[in-house]
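Only one chain is shown below, in structure tokens, and it's the form predicted on its own.
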Amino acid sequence: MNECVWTEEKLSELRERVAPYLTGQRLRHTLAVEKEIAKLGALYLPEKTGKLRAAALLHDITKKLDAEKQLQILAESGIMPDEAARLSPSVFHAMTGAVTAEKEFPEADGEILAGIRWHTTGRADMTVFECLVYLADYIEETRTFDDCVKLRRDFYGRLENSSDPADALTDTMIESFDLTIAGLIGDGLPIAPETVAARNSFLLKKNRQASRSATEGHA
């Protein structure tokens, strides 16, 4: 198959494809993750802007699915969740959502669907796309919630007052596992391994940047 090129007439049509998998508040916030990765797209990876956009609207497309539902497409996908995901059904729509775009938008290519994939809890060695992806869904301006609403701030200052863009999205994707973690354990839920994995990565290599830095100072 050949990559699509996501033009905007390409994402329009997508658009109107992916409005009758979404409530109607899920489609405000789908377009509002839409308009966020548009803005980090064009500062950390402009050349693929589109297609970030287009894995913003598959984002939730399973979503409003109940969790019966979720779990009947991961089995018939050979998906077994183990028992610990079982009480974090709020995950499962990232792994349905992947397959089901994989099967229902031929266009989605493997980045998008690895988009979709890792976008609530992260996984070690996330890549930038990846990254974008969930930061979009976690600070798109409609999201009100007191985590959200810090996590936007914070990130927003950090490009503010960072001579380098990476080092901005490291301490923000750090944070944002910082923050789901503490809300998981207030609400006595699970900790998804993935997302543990997620935030030790992205500490290491937080580490590792800051010794080749200290390095290359004394040289």
The other form holds:
Amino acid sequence: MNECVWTEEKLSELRERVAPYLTGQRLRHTLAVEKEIAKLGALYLPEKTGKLRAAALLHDITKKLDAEKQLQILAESGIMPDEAARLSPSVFHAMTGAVTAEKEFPEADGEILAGIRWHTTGRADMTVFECLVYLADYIEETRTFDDCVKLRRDFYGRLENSSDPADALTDTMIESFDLTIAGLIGDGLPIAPETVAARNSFLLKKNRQASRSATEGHA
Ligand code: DGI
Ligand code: FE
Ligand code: FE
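The block above covers the form predicted on its own; next, return the form predicted together with ligand DGI.
Next comes the full complex, this chain leading.
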């Protein structure tokens, strides 16, 4: 299949097609994620802003389904969450979202599907594309939850103060996992292993970046 070119016309059409999958409030959030990711994309992946916006429009398409329906969709795709994964039902919609997008939106390619799949927990070795879907979802302007407001402020502050936008992104991803994990602990909820793997992976990346700059500094 030819790769879809995400023109404004294609994005408008997608916006209309995703609307029935979303509640009013979720549609408002989804449009705000699209707006946020257009900003982030211009900074980090300018050649993919259209595709990022498509991923934003699709990222929560199964959010309104109950846990039972989510599990049914997963079972139909041969995915059986184990007992531990069943304790984190808020994570199901990222899995079912990717499965549903693949079936019902054939123009969504592998990169979009991965953006949807990892938008809630993150994972080890995230691509920049995946990071932008994850981060836009967290900091979009309609979010009023304290952690989201703090992450938004800290991210844009780092962008202003840091010489390298990649460092601002790494630090912000780490902070996001710190906030999410602390919140889950506060609520007595389990932490998905992918979330822990994501945090560890970004800490490793930061450490490598730091030792590289230290070596360069001594050269
Ligand atoms: O779908 P959204 O509300 O836009 O945002 P999201 O996809 O980031 O989902 C947020 C929910 O997912 C929130 O209830 C916290 C939950 N969540 C995120 N990471 C984890 C998690 N829940 C568990 N149990 N474990 C995680 O690691
Ligand atoms: Fe979500
Ligand atoms: Fe979302």
